[in-house]
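Take a look at this one chain, the form predicted alone, written out in structure tokens.
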Amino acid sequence: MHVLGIDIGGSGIKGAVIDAGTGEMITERYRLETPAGAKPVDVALVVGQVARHFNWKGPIGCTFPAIIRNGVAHSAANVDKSWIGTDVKALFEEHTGNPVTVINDADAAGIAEMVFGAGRDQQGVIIMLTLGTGIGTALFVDGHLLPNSELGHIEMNGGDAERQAAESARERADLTWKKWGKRLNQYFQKLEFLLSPDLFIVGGGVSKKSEKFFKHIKTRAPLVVAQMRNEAGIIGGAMAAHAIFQNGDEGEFDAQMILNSSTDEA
């Protein structure tokens, strides 16, 4: 089944038509800038533009950088605070004219990696991290997702970890790869102490340069690059919408349902 996946990030909103059963991108990726301030209506207008670019009629799977429950945002770390309490699903449906499924962005990326990428057939505790404007995380135990984990916001040096260790922090402070790697090392070691993972999967656009900073991160668990790279969110968002369409559930969906729906076709 073909589904339009749209991934909303702090700097860009990108979409592509995805074969939800194989994870294959059917079209080229289309990207627009995230509007300054990232307020609800402004973002929704861009989401509508992406859908119109593909002349899309059908299910849309959309990721969003926030805690998402029943299509409603319950946090706003890297977008305008007015998102809190916003029915993101209803807003995007209004601006696209299509049924929309909304899922936390890191959870979507993690699901794509677990089904088609670096986490495929892996068991135990797996943490997927996306390094970008913030630090997104998806936590899996034997293939089951704990939704909305938000581990990028754990305490580090008396403050929020992502403010110190996200890729945006490297750019903001003009850090060398070595200095940034040392910050990441501290963050990864805190996660390892708290959760004892069996595998770390690292995604986000900066993962393309993993050779510059992986060597500065020392963990017991293996550290691998996400195979879907920066497309994981688009693919995972489409997979979520596909699962909703297959199961006919418009309410809060179980992440395992997404994994099962896609694995059945993979």
Ligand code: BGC
Contents of the next structure:
Amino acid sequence: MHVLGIDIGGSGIKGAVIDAGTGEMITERYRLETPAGAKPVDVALVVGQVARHFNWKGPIGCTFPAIIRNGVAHSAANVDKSWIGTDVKALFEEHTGNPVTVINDADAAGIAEMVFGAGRDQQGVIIMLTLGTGIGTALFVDGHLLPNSELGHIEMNGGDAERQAAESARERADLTWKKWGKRLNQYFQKLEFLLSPDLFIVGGGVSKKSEKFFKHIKTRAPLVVAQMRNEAGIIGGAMAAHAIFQNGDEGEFDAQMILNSSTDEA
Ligand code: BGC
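Okay, that was the form predicted alone. Show me the form predicted in complex with this ligand next.
Full complex below, order starting with the chain above.
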């Protein structure tokens, strides 16, 4: 089944039509700037434009950088606070005229990696991280996702870990790779102590430069680079929508259902 995946980020809103069974992109990626201030209605207008670009009629899978339960946003770390309590699903359905599924961006990227990327066929406890404006996390146990894990916001040195260790923290303070690497090491050590993972999958744009900072991260669990790169969110979002569409379930999504319905078809 073809699904339109839309990935909403701090700087861009990107869409592509995805074959949810294989994870392949059927079209080129289409990207528009995230509107300044990123308020709900402004973002929804751009989501509508992306859907119209593809002349889309069918299910849409959207990712959003916040806690998302039953289509409603419950946090707003790097987006306008007015998102909290917004029914994102209903808002985007109104602006696109199509059925929409919304899930957390890191969960979407993690799902794509688990089914088609670095986590494929991997068992045990896996932590997928996206290093960007924020730190997104997706937590899997034997392929089951614990949704909305928000481990980017654990406490570190008396503050929010994300403020110190996200890619944006490196850029903001113009940190050397070594200095940032040390902060990341501290962060990864904390995650390892709390959750004893078997594998870390590291995504986000900066993962392309893993040779510059992986050497500073000294965890017991191996670290691998995400394989789906920039497209992980679009693909994972589309896969979530596909699974929910197939199961006729409009409520809380179940990640295993997503993994099953995608691998069954692949
Ligand atoms: C948000 C998460 C999101 C992550 C990556 C964090 O600031 O709290 O919900 O997944 O950024 O975008």
